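Here's a solo chain for you in structure tokens, the form predicted alone.
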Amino acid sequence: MKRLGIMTTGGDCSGLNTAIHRIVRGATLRGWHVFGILDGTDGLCANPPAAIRLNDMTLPIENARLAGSFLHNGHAGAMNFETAAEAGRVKQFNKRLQDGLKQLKLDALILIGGNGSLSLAWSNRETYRDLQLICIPKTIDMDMPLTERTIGFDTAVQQLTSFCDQLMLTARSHHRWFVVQAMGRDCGQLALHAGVAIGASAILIPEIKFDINNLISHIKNAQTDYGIIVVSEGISLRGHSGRPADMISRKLTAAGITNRTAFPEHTQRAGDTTAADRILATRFADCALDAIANNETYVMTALIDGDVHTVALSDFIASGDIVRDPKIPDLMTSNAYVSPDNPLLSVAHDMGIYIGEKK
């Protein structure tokens, strides 16, 4: 009888609880014992490890739709790879992780995380050498290579779309523009998808250069005197500092365009999980359990051409744009960005949305 552990790491999002619930249900039907590790690596480092036995009633199905992680993702300032790197104690930290895994006597661990968590898992793969490591991709940024979707992205798009829908009503009432700052770090997928969904007047993302004067002209020449400008948090404006939405807003104000800024912030990581994210979480959970049954390890579940498969973590690393992590020395993360041939860019352009100086 296998002993399976589940751990969620990094930022939370909608769909984590669905994935946890489906893993528990599928594993239980296989006759496996399932343990949830609380607070990610923080809980794994505790002595004894902070873990609970999971069954169908631990996380009832009616609560599986909720946002956040039932297992929590760690305390602020607790020991993790970032704080261990700052203290020069990465080796000691990895040893504590190994000890925690041994105490739990796990045969396999399902790690649900973003590109930082998966890159860390690969770079510190010796930590997991005594068990099977299966990773499930989740992030609202959708900045992970080798998978067409990540858990949490669809719900985040819906959350941001709903936020902008409400702003559009007050924008119309007051003849003004709203500059809405989307999450996404250095990837513009969230801003692009939500911007197209709401019919934004402009979408600014890190991957496409923009000209502030062309943006201003586009807004002044618009057929209406109100609307939404979606700005990804990863954009920059030469010679200016501060929050991207504020920088764009100041330029619009200087040009005589009445506007306000709006920051949906962590509401994008909340909200009841959409059907699409629930289905994806269920498919990833089933794929992860099959991988364990097939004795796979160091793999990630991925949606490719509509089908769900496992891909090697080594391929995940090799397929992305490798970027040095600003917080963890020597860590290189594997990233994906909006491709220049992304069809949504052409759709946005054809719909009269300013998306920058796309060739």
Contents of the next structure:
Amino acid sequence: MKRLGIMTTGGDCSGLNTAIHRIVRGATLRGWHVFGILDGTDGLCANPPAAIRLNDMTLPIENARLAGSFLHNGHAGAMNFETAAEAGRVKQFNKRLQDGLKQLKLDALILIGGNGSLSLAWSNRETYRDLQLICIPKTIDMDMPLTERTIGFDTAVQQLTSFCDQLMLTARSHHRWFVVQAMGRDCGQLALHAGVAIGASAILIPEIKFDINNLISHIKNAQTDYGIIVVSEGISLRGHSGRPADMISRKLTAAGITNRTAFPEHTQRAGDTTAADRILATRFADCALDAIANNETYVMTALIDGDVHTVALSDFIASGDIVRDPKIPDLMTSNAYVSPDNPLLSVAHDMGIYIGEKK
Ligand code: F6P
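Please show me the structure of the same protein in the form predicted together with ligand F6P, now that we have looked at it in the form predicted alone.
Next comes the full complex, and the chain you just saw is listed first.
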């Protein structure tokens, strides 16, 4: 009988609880014992490690659709790989993690995380050498290479879409524009998808250069005197600082365009998990359990051409644009961006949405 641990790390998103629920259910059917590690690596470092035994009753099915992580993602300011690296204490930190894993006597660990968590798990892979490590990709940013979807993205698009839908009504009543700032770090996927879904007037993403004067002309020549401009949090405007939506808003105001800004912020990480995210979480959970049964390790579940497979963590790291942080030698962040041939870009362009100076 296997002893399996589950850990959620990094920022939360919708779909984590569905993944936890399905892993528990599938593992229980296989006769395995499941332990939920609380607060990510914080819980694993505690002595004794903070973990609870999970069964179908600890996370009832009706709660599995809720956002957030039932196991929590960690305390702000607690020791983690980044702070340990900054303090030059990676060895001690890894030792505490290994001790925690030993005390729990785990045969396998399913780590549900984003780019940062997975790349750190790979950089510090010695920590997990005595068990099978299986990763499940999650993030609202959809910036992870090798997988066509990450858990949480679809719900985030829905949340941002609903937020903009509400604003559109008040925008119309007052003949004005809203500049809505989307999350996503330096990746424009969330802004692009929600922008197309709402029929935005313009979508600005970090991957595509834009010309502020062309944006202004586009809005001035629009068929309506109201609408939404979706701005990704990762864009910048030369010579300006502050929040991107504020920068764009000031420029529009200076050009005589009546507008307001709106910031959906962390509501993009909330909201009942959409059916698509629940199905993806269930498929990833099933794939992760199969990987354990097949004695795989250092792998990540991925959606490729519509099918769910495992891919080697080393391939995941190798296929992104690796960003190294000089302050944290062990941290590599692997990013996948909106590529110039993303079909949504041409669709947006053909629908009269200003998406920047797309060639
Ligand atoms: O990576 C997920 C994300 O929600 C980003 O889109 C956003 O920039 C960031 O996390 C916000 O982080 P925090 O929760 O620390 O404010």
